[in-house]
Amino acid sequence: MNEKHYEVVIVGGGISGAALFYELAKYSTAKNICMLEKYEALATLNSKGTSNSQTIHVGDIETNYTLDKAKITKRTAKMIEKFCLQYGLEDKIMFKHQKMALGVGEEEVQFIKDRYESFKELFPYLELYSKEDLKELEPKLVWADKEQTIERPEPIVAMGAKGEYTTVDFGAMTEELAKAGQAADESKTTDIFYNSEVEEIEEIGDKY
């Protein structure tokens, strides 16, 4: 380890880390790459499934994203979901579910209502659910009972969208930008190592 140098060395192996071991392997000039990780396996910590959500932010339902926002952040989003495609990983790791942003009584209703007018040129997709909509959607968000007698009597609204996808196994999908990462270019440099503790950095002419 000591006497191999590199001219990217990328400390941390979470999806971050793998993401840019990727990148560079794939697509840069650099031909000595090299990701250390202080644990014995990638995505340990955040990028691990229980550690958070797992979940694609486009910015289409997200609420708080303005629409510039969105506007890049569908693209940074859409890389995800492109990576999984090319290497046959939808419904291994990243999957279709149905999503929505839900707006109840008159104020948040208009809010919905509106945002749609102003997302559904960033994203075709999205559709606009009625109460009446909901009743065969998600008939619990609509009635009071079980018994499914008793109408909720807010006005009811949602935007959102069926068959897109919007959840990843970020833990799952960093081992896999990893393996891309190693199989891109057999004429590079491409090193991962455990349980390796960054401590000091020191650069070498035109490498560390």
Ligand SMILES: Cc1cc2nc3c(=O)[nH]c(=O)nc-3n(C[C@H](O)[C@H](O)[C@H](O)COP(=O)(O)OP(=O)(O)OC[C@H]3O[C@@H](n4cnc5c(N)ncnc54)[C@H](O)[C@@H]3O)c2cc1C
Second form
Amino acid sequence: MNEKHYEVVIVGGGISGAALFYELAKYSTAKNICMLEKYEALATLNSKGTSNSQTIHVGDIETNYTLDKAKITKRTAKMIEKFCLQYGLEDKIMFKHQKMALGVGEEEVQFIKDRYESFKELFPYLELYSKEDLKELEPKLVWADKEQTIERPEPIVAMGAKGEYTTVDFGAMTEELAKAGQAADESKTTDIFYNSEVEEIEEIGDKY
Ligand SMILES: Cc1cc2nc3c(=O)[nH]c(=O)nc-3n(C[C@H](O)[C@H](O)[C@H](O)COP(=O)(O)OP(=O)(O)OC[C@H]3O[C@@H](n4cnc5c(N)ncnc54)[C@H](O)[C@@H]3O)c2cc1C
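Hand over the structure of the form predicted in complex with this ligand; the form predicted on its own is what we had up.
Whole complex next, starting from this chain.
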């Protein structure tokens, strides 16, 4: 039997495992780390580019996030952005798109306006878009006909941003995190094993 010992063994090579692998390799004192992946490649399941919506959920327009939750997600989502910028991956695997949360009808319009007021300090780039703004930005939201003569009757407003990184290919980022982790510090052992399913974890003395 081939016996190898590591300080840390990460089970699963999706975005979570690869992010931990990178953090430990780059920023911790751990000298030997390995990641075990059940399949023949990283990110073949949930983290695969085509398995999710590729959205960087910062918390600015996610209307189901409280302000307290957005403070946490902002910090963690910015780690995606910082990593990609640090490794020159912008416009390769991370992209900017316009984004907005829309309110239609009196109740939703008030909700978006109130939310904008309480979130704009945490996200200073946020903008509030009036019906007139939306005619320019997303005309199909405002006009009820192709000829653009009839406006939808309800009040409408949106909060959003134009110049922010919104999208990342989590599958490609998994690969980049693994690569950067292995290149982070030559004095460390950073192994990745494929086709390596963990079937059982047993505690033996002070080890696993
Ligand atoms: C439809 C959809 C849309 C989504 N949209 C978004 C989005 O827009 N933005 C966002 O942030 N998130 C989104 N998510 C969520 C996001 O995709 C997941 O949270 C994320 O990919 C999970 O990553 P993970 O590394 O934890 O899991 P996974 O990517 O599933 O990785 C787990 C890995 O562990 C391996 N593994 C499992 N068991 C073992 C074992 N016993 N031994 C060895 N290896 C093992 C697997 O083979 C796999 O490679 C979406 C999810 C879905 C389903």
